[in-house]
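There is one chain below, alone, in structure tokens, taken in the form predicted on its own.
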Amino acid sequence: MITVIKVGGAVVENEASLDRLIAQFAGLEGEKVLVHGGGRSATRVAASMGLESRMVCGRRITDDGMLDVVTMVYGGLVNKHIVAMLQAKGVNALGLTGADLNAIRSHRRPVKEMTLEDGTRSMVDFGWVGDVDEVNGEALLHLTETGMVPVMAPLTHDGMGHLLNTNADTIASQTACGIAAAGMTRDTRPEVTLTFCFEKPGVLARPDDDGSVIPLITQDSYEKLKADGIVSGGMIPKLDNAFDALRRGVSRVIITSADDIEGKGGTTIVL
């Protein structure tokens, strides 16, 4: 089995809640890679150095000067703290971005019209943002057979020397799905779990109540958690990358706490 871990900012920002995440992501057993966020760091780097951030429907405006924060943030600071809190605990961690052995290549998104969170329509550009392509999950697959453990920050590579800011949730999904396909050639094909953790303990059906958690979530009563406005903002995304996974060859897809990786509780979704 590969077990795929997403862990958010809110997460990775909080020292007591990081320890915990690395402790138990350490003693998972069997292959695993973990993917990482860390909008909030960037957001605290990008004021202190006079830079707006600006979010569109749950996504960042990339212009140049939040590009350079963004890589030194998520490729730097973030994802090479967290590599070096795995060695601590024995486990050969490798951090990547998408541009290292060409582990994701994206396009960069196209100004397109969207509706905006207030209902209305209007073009957007997000800038330096990129909608993933292709996951060289050959190459991952090679990492974690082999002992290594990639810890995974959300910036992708366009093939033309242009670093992507990309969804964390998004490289985590296409992450999961690229090794899946890779593991189609094997003779026996490793069963991918992937799993999104932040800091509540599932889909929640009154975002206040950490008791409301959602157990299981379909396609069908996705559609309706949406229309009646339960499920909104940056949890739309995560779910929608969800069911891609499930469709993709992915096994098994949680939403969970970061204090449960294991899944025993939290969101599960099916198609």
Contents of the next structure:
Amino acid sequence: MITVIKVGGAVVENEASLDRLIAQFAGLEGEKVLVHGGGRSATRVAASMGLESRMVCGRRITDDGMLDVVTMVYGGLVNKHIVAMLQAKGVNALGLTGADLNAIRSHRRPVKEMTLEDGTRSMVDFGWVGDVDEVNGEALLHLTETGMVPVMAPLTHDGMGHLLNTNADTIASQTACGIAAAGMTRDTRPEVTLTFCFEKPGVLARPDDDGSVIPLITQDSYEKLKADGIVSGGMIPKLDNAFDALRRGVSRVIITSADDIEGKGGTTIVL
Ligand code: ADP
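What's the form predicted together with ligand ADP like, now that we've got the form predicted on its own?
Time for the whole complex; same chain goes first.
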């Protein structure tokens, strides 16, 4: 079995919760991959350099200056901090962006008309933001099979020398799919589990009630939860990525607390 764990921004940016996450991840049996975010750190470093962070529908507008910031923060500060913490626990972590090993190739998102949060329509240019085209699942699987633990930053490349800022949930889901596809060529066909860990105990029926975890979400129940406004914001792309992974060969997808990376509680997603 191979486990791909995505850890949300709020968890990696708090030393106490990051410590707990690293300890649990180090103890996880089997082959594994860690994918991290880091948006809040990027916002803080950008501000210290006099750059304002602009978001549209929860996604960062990434102009030239902001691309430098996210490259430094995601690919450097956050990624190498996590790698060093894992090495201290005896885990042979290898930090990667999508450019390293040609791990994840993407294309720059075209300028397009979108409905904004206030309901108006407008042309939006996200700048240096990438939509994923291809994952080098073979290279990633080779790393895990030889005992290494890839730690993936939310950056991809376009094959023409540009880095692109890419949503970490998408990186996690695409990585899991790429490894599952590469695993089909193996005699053992390893099962791939994708776990989204964040600061809440799962997908909640009532946003302020941590006791209201929805244990199971199907495609049908998801449509209803979305229409009723029970899932919103960052949870929508997370669930879209979850269903995409299941359709493309990932065996198990869970959304759970960062203190439950084995997925004993939380929300299980099924098609
Ligand atoms: P991450 O922490 O992984 O980067 P996001 O911030 O993108 O994740 O998405 C998680 C957020 O989704 C939660 O912090 C919460 O504010 C929001 N959310 C919206 N609907 C729900 C729901 N029904 N249950 C839990 N969280 C929800």
